[in-house]
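Taking the form predicted on its own, here's one chain by itself in structure tokens.
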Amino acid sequence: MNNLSIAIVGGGASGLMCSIMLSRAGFKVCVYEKNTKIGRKILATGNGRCNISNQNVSLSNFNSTDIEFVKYPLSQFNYQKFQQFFEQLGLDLVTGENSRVYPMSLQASSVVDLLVYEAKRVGVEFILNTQIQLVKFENDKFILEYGKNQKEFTKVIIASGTNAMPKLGSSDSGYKFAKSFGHNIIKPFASLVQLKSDCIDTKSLSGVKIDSKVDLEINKEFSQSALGDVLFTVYGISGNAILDISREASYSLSIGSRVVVNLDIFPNISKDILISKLTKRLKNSNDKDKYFWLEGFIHKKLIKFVIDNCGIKKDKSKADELNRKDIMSLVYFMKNMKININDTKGFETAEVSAGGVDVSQVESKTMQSKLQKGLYFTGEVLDVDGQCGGYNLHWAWASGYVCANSIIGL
């Protein structure tokens, strides 16, 4: 048994990775988790199926104030290393849309159960339902205080996550610990988050889900695009395509920019073909009501919304009364549906938090603090966040892997 005693604050993805590797190497490892269960956030990923990684992990899938920081961990723990690690645990993998990787069981609980089993098998001690209140360094030892207790350790790994999804027990305690050792915190903001709209009309579309091309407009300039499903809700819009552009939308809102989402609800049909299709439908309208005319062509809830908002005169009640100009207006609206965004759903529902511990003060090859020897940071607490698609969990595995290897190699 190695003489080093290591405390890991947080029993999430990166904390579990660290604990298993360090315990296998003979270190005494104690994981402190504020929740009553390990890996609660893992259990919620991929709608409970656990989008555990992605076959096409690259630097372009991540964001940070210093993106070079991410390069080394990704090179050390690429997809092949990930696959090898989890298959050795007994987890078979399947690949879904956009190279997203899931457990073959399609159950997030399989991932957590196998990780916890392995951690306990190799001797990791879990102390659950325990909130660490203070981390300090005195007389060449780290002291962790919780309740009326305190315990000494040789090294401490902060793997406590962020304040995204507090209902799962997450918090910003990691930022507080980092600050106590002099670390700068890049102001966090919600990412992979649903967007709110003050367009009252969109509330009538709640529940409508469509495939759409999404263009993000910041201060009247196009900024980012995505393609995928969009879900209308009582508060605004959600869906994979919205999550893909939400980071930039969230940041822009935080600095007071005007944010608009433009939807093309027929991304696979050109404007000219759409005009041709609608003109043909008009010829066969057979005295139909102007709303019923589009029945079977687009979602029922969308019909009234697009017709009432595209510029067609209100006094036209029959499809037969529509002319080519009306068709052009309708097509333009369906290919350029503008939704003003006034807020996000915030950390309450955000899958991840952007920002975090300033990576310029952390060694990328070890995850060790440059300000305090023996103090490490892994996972989401750092100023690194990934796109939607398994990248954030892969960062957790990769940063935990690099951290543990650096300690093992001492």
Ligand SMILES: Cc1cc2nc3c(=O)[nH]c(=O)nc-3n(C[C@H](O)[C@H](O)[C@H](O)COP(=O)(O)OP(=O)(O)OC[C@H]3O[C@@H](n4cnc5c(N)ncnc54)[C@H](O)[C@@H]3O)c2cc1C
The other form holds:
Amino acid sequence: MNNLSIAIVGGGASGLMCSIMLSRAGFKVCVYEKNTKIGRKILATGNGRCNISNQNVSLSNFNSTDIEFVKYPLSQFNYQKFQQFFEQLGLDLVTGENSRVYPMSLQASSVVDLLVYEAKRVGVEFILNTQIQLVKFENDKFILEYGKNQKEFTKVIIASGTNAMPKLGSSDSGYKFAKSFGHNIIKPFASLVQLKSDCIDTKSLSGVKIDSKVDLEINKEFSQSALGDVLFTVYGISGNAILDISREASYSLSIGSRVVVNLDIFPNISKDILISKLTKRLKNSNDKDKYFWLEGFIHKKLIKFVIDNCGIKKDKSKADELNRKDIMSLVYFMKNMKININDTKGFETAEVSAGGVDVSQVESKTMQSKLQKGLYFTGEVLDVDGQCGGYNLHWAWASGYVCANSIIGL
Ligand SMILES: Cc1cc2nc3c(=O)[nH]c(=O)nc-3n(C[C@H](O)[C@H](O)[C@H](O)COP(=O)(O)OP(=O)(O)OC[C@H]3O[C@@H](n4cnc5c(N)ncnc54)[C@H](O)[C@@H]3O)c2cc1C
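Having seen the form predicted on its own, please provide the structure of the form predicted in complex with this ligand.
Zooming out: every chain and molecule, the one shown earlier first.
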């Protein structure tokens, strides 16, 4: 057993990885977790299936104010290393759409159970139901305070995540600990989050899910696109394509920019083909009402919305009163549906928090603070966040791995 005593604040993804590596190397490791169970957030990932990594993980999938910081951890813990580590624990993997990787059981609980089993097997001590309130450094030792207790350690790893989805135990305490050692915090904002709209008409579409191309517009300028499902809700829009553009939307809203989402609800059908399809439909409309002739073509709830909002004159009541200009307006509307975004659903429902501990004050080869020797940061608490697709967990594993190896001296 090594003489160093190491405390890890947070029994989530990065804390678990780090604790296993350190304990395997003979270090005495104590993990403090405020929840009554380890890895509660992991259990909620990938809708309970845990999108644990991505076969195509690369630097381009991450965001940070200094993206160079991410390079070393990714090179040390690439997809092959990830696969090796988890298969050794007994976790078989499967790859789904967009190279997303899941446990073969498609159960996030398999991931947590195997990690906890290994951690206990190699001697990690878990102190559950214990929220660390203060981390300080006195007389060459770190002191962790919780309740009326305090304990001394030679090294401390802050793996306490962020305040994204607090109902799972997330907290911003990592930022507080970092600040108390003089660290700068890049202002956190919600990412991979649903978007709110003040557009009253879309509320009638609540529950409608459509495959769309999403174009994000910031201050009237095109910003980025995504393809995938979009779900209308009472508050606004959600779905995979929305999560994909949500980081940029969230950041832009936080600095007061105007955010609009443009939906093409027929991304695989060209304008011309749509026009000819609708023209044919109109010819065969057989005295149908203007709200009924699209029945069987688009979702029932969408029909009234598109007819009322595309610019067709209100006094028309029958389909056969519509003309070519109306069809053109309809097609234009369905391929450029504008939804004004006025907010996000915030940290309450966000999967990730962007921003965090400024990486310019942390060494990327060790995850050690440049301001306080013996203090380390891993996972989401750092100013690194990934796109949707298994990248955030990959970052948690990679940063935990690099941190542990630097302490071990590898
Ligand atoms: C609903 C949801 C779905 C997601 N799905 C995916 C996905 O499919 N794929 C993916 O890659 N990413 C996903 N993510 C993101 C991913 O889960 C996180 O990025 C990752 O878990 C971060 O790991 P971490 O170790 O930094 O923090 P966490 O896993 O959040 O662990 C931090 C731990 O620290 C504990 N803690 C906090 N403060 C204290 C304190 N003061 N004292 C003691 N303990 C403390 C917390 O209770 C928590 O258990 C999802 C997130 C959410 C919310």
